[in-house]
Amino acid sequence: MITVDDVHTYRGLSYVLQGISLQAEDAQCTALLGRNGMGKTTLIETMMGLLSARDGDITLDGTSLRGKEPFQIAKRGVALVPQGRHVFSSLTVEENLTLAARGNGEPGAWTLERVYDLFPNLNRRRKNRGSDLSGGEQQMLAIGRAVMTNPRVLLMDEPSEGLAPVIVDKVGEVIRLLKQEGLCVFLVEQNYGLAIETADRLYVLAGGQVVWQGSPAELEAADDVRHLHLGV
């Protein structure tokens, strides 16, 4: 379980996260929804150590991650699928996947073969550079690269952004598979449909604060929350 406890984060002089508390559990997908500019990416970057919290704490199974560098957090089993994909454009698909691979010798570990089975397009384009791929293929590569680290917690920042519906469906399929394998998935999204279909628990962020939390069924019934904070 990864827990965010009363976290306050600034970007320069901007007070973005104003006391965020939430938790994400193993074998579940926890989704964070909210409009643009509400602090979603700031939270995920704080969880990964790319930004420093001014106050509060982030813990993984009770061990604090606050003050740790991103590579130290990654070594503890947290992986990030960043917004905008950010694959290494000059490296081949295979080089992107193997660059940070670890834990491949363990039973049930993610390997190149497993990633290629999940994303056949990547297998066909394994020798192509990242810059040669379509947006959907780059998103597959970003997810594959993250799971090749064999993490315990997967942070996903807007994985559906700019993708065709068929690729969004594939992202949802992958999230459900990762849950079945016991992974903790923390999903930051604006795609309401993807979040509702994959999440076990949902949080809604507005003005740097959690304004609602509950199950997908409860959010579907909360018309006021959806209209006011999500425009749905």
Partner chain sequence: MTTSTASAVPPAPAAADGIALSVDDLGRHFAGVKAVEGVTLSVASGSRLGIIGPNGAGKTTFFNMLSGELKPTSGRIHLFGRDVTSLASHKRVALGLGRTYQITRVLRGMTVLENLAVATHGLSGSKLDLLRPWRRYSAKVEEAEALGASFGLRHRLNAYAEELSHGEVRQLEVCLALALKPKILLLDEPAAGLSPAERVDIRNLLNGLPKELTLVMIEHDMDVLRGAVDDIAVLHLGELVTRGSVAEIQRNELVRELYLGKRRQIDRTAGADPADSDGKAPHA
Second form
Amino acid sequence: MITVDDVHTYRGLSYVLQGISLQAEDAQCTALLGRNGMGKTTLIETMMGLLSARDGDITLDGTSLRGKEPFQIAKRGVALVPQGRHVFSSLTVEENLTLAARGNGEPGAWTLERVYDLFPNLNRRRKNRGSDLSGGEQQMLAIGRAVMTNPRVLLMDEPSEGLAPVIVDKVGEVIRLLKQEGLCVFLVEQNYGLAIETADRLYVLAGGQVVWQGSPAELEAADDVRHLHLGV
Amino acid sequence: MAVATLVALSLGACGEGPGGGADTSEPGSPIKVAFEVPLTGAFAANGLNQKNGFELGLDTFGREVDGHPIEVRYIDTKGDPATALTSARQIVQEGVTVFQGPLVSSESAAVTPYLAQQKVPVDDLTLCSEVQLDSWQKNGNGYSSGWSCDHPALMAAQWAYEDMGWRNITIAAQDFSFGWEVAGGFKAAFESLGGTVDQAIWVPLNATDVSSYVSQISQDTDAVYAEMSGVFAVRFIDAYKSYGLTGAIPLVGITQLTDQSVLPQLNRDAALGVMTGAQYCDGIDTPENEEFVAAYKEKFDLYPGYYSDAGYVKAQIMVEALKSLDGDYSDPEAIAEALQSVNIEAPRGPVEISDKTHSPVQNVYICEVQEIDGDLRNVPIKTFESVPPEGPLEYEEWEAHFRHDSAGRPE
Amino acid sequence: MNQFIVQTLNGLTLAGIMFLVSSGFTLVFGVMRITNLAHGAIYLLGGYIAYSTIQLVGNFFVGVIVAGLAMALLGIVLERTLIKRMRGQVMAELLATLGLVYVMNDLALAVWGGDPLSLRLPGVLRESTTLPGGIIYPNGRMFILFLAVVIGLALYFLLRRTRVGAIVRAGVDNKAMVSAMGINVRLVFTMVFALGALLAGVGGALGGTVLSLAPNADAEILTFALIVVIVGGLGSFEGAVLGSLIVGLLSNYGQAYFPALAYFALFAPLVLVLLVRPQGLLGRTAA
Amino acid sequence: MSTHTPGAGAGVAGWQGLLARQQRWLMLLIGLVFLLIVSSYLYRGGFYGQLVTQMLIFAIAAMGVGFLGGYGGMVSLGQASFLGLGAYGVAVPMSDGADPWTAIVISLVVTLAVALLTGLLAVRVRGISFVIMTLALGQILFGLASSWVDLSGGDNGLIIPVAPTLGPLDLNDPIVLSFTVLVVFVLAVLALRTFVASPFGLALRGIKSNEQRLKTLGYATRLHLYISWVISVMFAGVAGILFVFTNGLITPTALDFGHNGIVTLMAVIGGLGTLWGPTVGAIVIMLFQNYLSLYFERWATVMGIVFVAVVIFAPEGLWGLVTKFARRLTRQKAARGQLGINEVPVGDAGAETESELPDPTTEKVQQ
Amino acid sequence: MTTSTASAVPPAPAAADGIALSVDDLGRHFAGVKAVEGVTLSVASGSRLGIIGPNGAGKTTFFNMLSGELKPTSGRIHLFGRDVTSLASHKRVALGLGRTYQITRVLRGMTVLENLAVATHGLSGSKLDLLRPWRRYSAKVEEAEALGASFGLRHRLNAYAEELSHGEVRQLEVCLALALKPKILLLDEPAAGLSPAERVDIRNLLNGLPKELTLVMIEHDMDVLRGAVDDIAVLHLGELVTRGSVAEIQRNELVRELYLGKRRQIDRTAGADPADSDGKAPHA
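For the form predicted together with the partner chain instead of the form predicted on its own, what are the coordinates?
First the chain shown before, then all remaining chains and molecules of the complex.
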């Protein structure tokens, strides 16, 4: 479980996150929706320690992550699938995956074999460099790379961006699988459909603040929220 | 901020009072000697030897003349003409009785016109440039107590042609005015006798890799004449061996090639048998030299090199000249005159300053590196006695080549 | 012909030394985007330390190793105290290392003086070998060339075949993501900076057997390294190999065959590359 | 001048106030330099006059670095070499017997030609690559000066026996020469000020801020940078001409890496992108070299440490600190009368906000 | 030196067919990833086109090719009847093309007035004037001030761009583009990151633009587009999916599914190599 408590973050001089609080439970998918430029990525980066919050706290199972470096946060079990994938383009697929491998030794832990089972495409291209992959393959690799650290919390930033629908479906499947394994998945999305179909709980972000929260069904019903803040 | 510093500067500038010539009228007032010498940079070893020799000379001949203590201020020129000139300006403003140095020929060329203009008596060691020659001949304020640059090279050429019977020679020299003068002198004398210089290799002072120049030496030359000093000499002689030339082609060089400033660093096998045309060798067999070598070795635990002798001679000449002035050091012209009239018996042999060139008439030796009591030494194998600066050439012929070579590489 | 072969071998030796220096420079640049102008000064200091160590213990190889380790240590100290304060401000980092050049050179001057020093190779390396065709060539230079190749291969193996190398290459691609994978990028940076300094230090120790160690030798070698990386491509390991070969050979041929134009031999590849491929022969798209 | 906009008035007036203050500074500075030169020649036969003159000469060269680096964002590490080029441009023809005025013209033409040629390379690279390229160019000029012996006299350098005369003014008289340098310096300051205030200068600042944006605003940014490069090199060339006449000598060391670094250092220590920064930097560093060196042998170490400290703790430079302070005062005064005027951040913008992970290939060059 | 860039390019011929912009089979690949593929469309002079599509559809890449910041890997671009495919950015500007950026690119270290003054000099020879202070070009300064004032920046002219709020930066961004008096303006998500109140300002600003200005606008927000554009083109995975009036697009089921992410099976070659995110090449 990861909790965001009244977080304020600046990017340079601009005040992006203006006091955000939310919570993502284990074995659930929590989704954050909002228009472009509302601070979704800023929140993800703050949670990962890539940006430092000026105020507020983020806790993982009650332990504060405040002031921790990204690698320390990662070691505590938080993994990131960043917006734009950012696979390591000069590394091969296999190097990308093994780079951060941290097997926890438990049965059912993520290994190279399991990732290849889940994404057979990656197995076929495992000697190819990251830059030679298609967008969909890169997204698979980004997810595979994240789960190879055997995280407890998975942060996903717009995993559907620029993907063909059939690949987006695959992303949805993977999210459901990870949920079943007990992971806490925190999803930032523009793709309303993906969010509605996979999330157990939804937050809507606007102007650097959470303006709405509820279940998928509640959001489907809240026409005004959808219209005003999501343009849907 | 800017203003504050300027004010500080301005106060500093005004605070120390008028400059100009040194005031030595008071009894016991110091005789101010400025000594420009490279203590860092490529010529640092030479500079240090010269300083050591000068200090030993003062110890030997006296640090006081007629109750006036000799006060020496050493200025590090780093081997850079611009620094030498700037420092000279600064020190002359503060007053100086005798100016010693600089050492490097390019420094001399830079400093000489200024010193002549200020009428400062100067002993700058080596006569290497047209600027110096003109200036000395015109103003008479300065001279070179060491040697004229090509002096030993001229005699080495004569020896190579007449004694060794060599006809084709390769010259390797550093690409700066000293190298030009030395190589040019050798070439002029060797060719005037009938020999041929078949290749001239110029090594830039900032050469990264001396051995790539050594590897350009052709196998079918009679001998190599080398002008190399300091680390260049060490590298050159090492490379000469490692590229298989030692033993195959005789190597002759300028004094600095195997001077004691580099000899201890040399590979023994590479150094033995290398010959030099030199105005001083540490193995000269005279009482003056034996005394000097012993005193030097005692004080610095090293054999003296040519620059040590040169520093020592500078002190010897200066002290002798100052003694002849009876305590009146107010007239720079008289000082300059006195300095050039001293005839001494130096470790290197008798030294007399020529009226024509304002550089010494003295012995030139051919020396060979030999092992004596486990030490590498330069031992004279031939002596040319009291040679005038023009050597085997006619004076006019010499002056023409000298003026030409000081401005650029000889063709 | 023999003359040409000797000059080629000389050029290759020079290329070997340039490679040691420029690979460290390019590695640090590639991973950290730091243009370390003190790299030449580290080279020189490495050479000096090797000199003093050899004077002290009388063993050449100990001198080389001590020089490398001492410079690696210096690299760690500099990275931890100085570079850290300016993370990501590439121009500030560059200027700060420029300031360091003056400090390091001045202190080196105080300790070792301005007299050019040279390192002596031990025993058999001081001898020569007669190669086929009757060419006599110094063992020492062949040894340096050999060592440069060995170090180059070791670096290649480290970068291409090990996990550490993968982390370093990933760091070139995207530092933040490496950090987000649970890898302490700061530590990696420090290590890379130390490795760069180590290579420069070893380069200085080996270079000191062929080239003089003296004030200004640092600027000379830095220029070579910069031209190598501009020609080869900033941040590219393979570029450092290629650039060293081009610059080493051209520089040596220039000295041997067109001494007056030796500097143009260096200038020509630089100009050509800048005009045709500003990012360098093997460089990525210009930043 | 349109300051009718309410709210804008305070800022503009503040800026003008600052300008006016700078003019007073200028008068004060020139007056002091005048006093200094006269007194030093009277009392010390010229050494300190010489020092001040050298400061002014290097300040001119450093202004070139400041212009291109501070306003255009391209920091050059080859300026001393271009100064040397200007000096050799005079010295080479004169050693072949040319009269001083001809030599000056030749030098300007040669420097301009080299500037035009190297500019073609310079505008092809940015940021770090630019710095490295200028450094390499500088080393190449240095190498030419030391190895093209037939022309440059090699490491001996070239000696200049006479300076030009202009009617009653004989530049061989050191006082006249010093004042000539002072006049050229003032002209250089005025030129720099004019350039910076012009639409060209405005665009140059824009290029530093975001070159791509300037392109889509209709600017051929390479042309702007090219012209700025030429201007910057010409500052060095003019300084070189003054240098060689003041010194009477030019040697390759003046073009070496150490000197290149020092000129850049002057601009940076003083403050890139400020009018007076390079001058302040030149004064400070020349004092280090000529004054501190008398009392402390390790002056270069101190200089290096000071430099590193300025880079870390005062990236806007010493003069930048002064103007920052002055601007803050102006703002505070203004704030008392006007509402809602924030403190003005001085110096560069931070890295652009991008809604994604930092990407090394698009990292901004900051200084 | 005296020829300004503006006059270096021959004046654009009045497009005889009344087409301001046309692109033909335009494509851009990044190291194997297709960001834009085979887009063909044209925009009539004086008309207004909106471009929508999910993140990563290739919209910004498309814009970057139009403005000349990216070279297409295939296809041609015509501006006012002239082939500009390989023309440099600043020369397209001289032909009358202006643009704004999704990630704003105002000149942060300069004041609003200075930003605008840079823009007003952009197409005149005076931009190369080294001697006359820019503040003495009173016509240009007044023009800059008027422009700022007319878009709500009257009181912020002397503020540094980095002090501005999000909305003000957007306004400045549009002002910069308008200062060149473009004949065609490309707007990249002018409302991104704005609060609902600021969105209203932007909408007013758009409505206030001269009617003869041709407009191409990327926008996620249908509310902003409604009333601001005549028709809408839909990009998805780098390809042009459909084009139609605002009403048609809103009714279009396929668009709703794509854009809103409510996918059922769509009759497209699923799994075709998808594009990377907007405008960003994977690191090659």
